[in-house]
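In the block that follows, a single chain appears as structure tokens, in the form predicted on its own.
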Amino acid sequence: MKIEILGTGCVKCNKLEDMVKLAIRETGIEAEIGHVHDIKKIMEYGVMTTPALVIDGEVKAAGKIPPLEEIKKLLGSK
């Protein structure tokens, strides 16, 4: 599974990344995590507000930090 956090490095973007890492640890899911800071690449996903969570190329959440349990469900939906 490939997970990308879209955001320019703001506090919320970094918090989302931390939450995703925690969800991965707690669920034991194998995943590669990346953080996309480039605004042009972020816009290629059609995301206009960050932070955003992308799982295997599909935007799952944008403009908010989902609760930990929701992140776990999103990770498990693949």
Second form
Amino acid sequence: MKIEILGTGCVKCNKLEDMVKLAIRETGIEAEIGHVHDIKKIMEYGVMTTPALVIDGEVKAAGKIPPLEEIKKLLGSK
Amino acid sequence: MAECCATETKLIYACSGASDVGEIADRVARKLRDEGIAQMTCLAGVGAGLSGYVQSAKGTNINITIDGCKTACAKKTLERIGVKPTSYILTGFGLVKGETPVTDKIITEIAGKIKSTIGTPAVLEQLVAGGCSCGGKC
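Requested next: the structure of the form predicted in complex with its partner chain (the form predicted on its own having been shown above).
Below: every chain and molecule of the assembly, starting with the one above.
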């Protein structure tokens, strides 16, 4: 599973990354995490508001930090 | 341009329909974007179900749709994904579909009318928890 956090480096974007890492630890899912800071690359996803969470190329959330349990569900839905 | 951590993000969509009022809707949306009133994004991306556009609409404080006529394609496109937009329909401003010249004067007039209502209590009531909720601190 490939996970990408889209965000230019703000506190909330980094917090989303921390929460995703926590969700991965707690679920035991194997995943590769990347953080996309480049605004042009973020725009290529059609994302207009960050932070955003992308799982295997699909944007699952944008403009908010989903609760931990929701992140776990999103990870498990793949 | 994608917005990071805004406390109040506004996205604007135009129906960009084939008729004269559809063209005016498109140009009004672009004018409002150029004036910094809202970020314009692609209604077609939402209609196509592209995840970035869909999730951006769902994660945004205020989504504004500008439709040329009462068919309201833009409004209904957002409603299909469970988003209730602030809707403007240009025939409701007195424009007549098929009989309205696309002029700078009309575009400026309509944009002015819409600007005067954005930010009113009725619109602000639609603010929901979301965005990055950083209060502008990050």
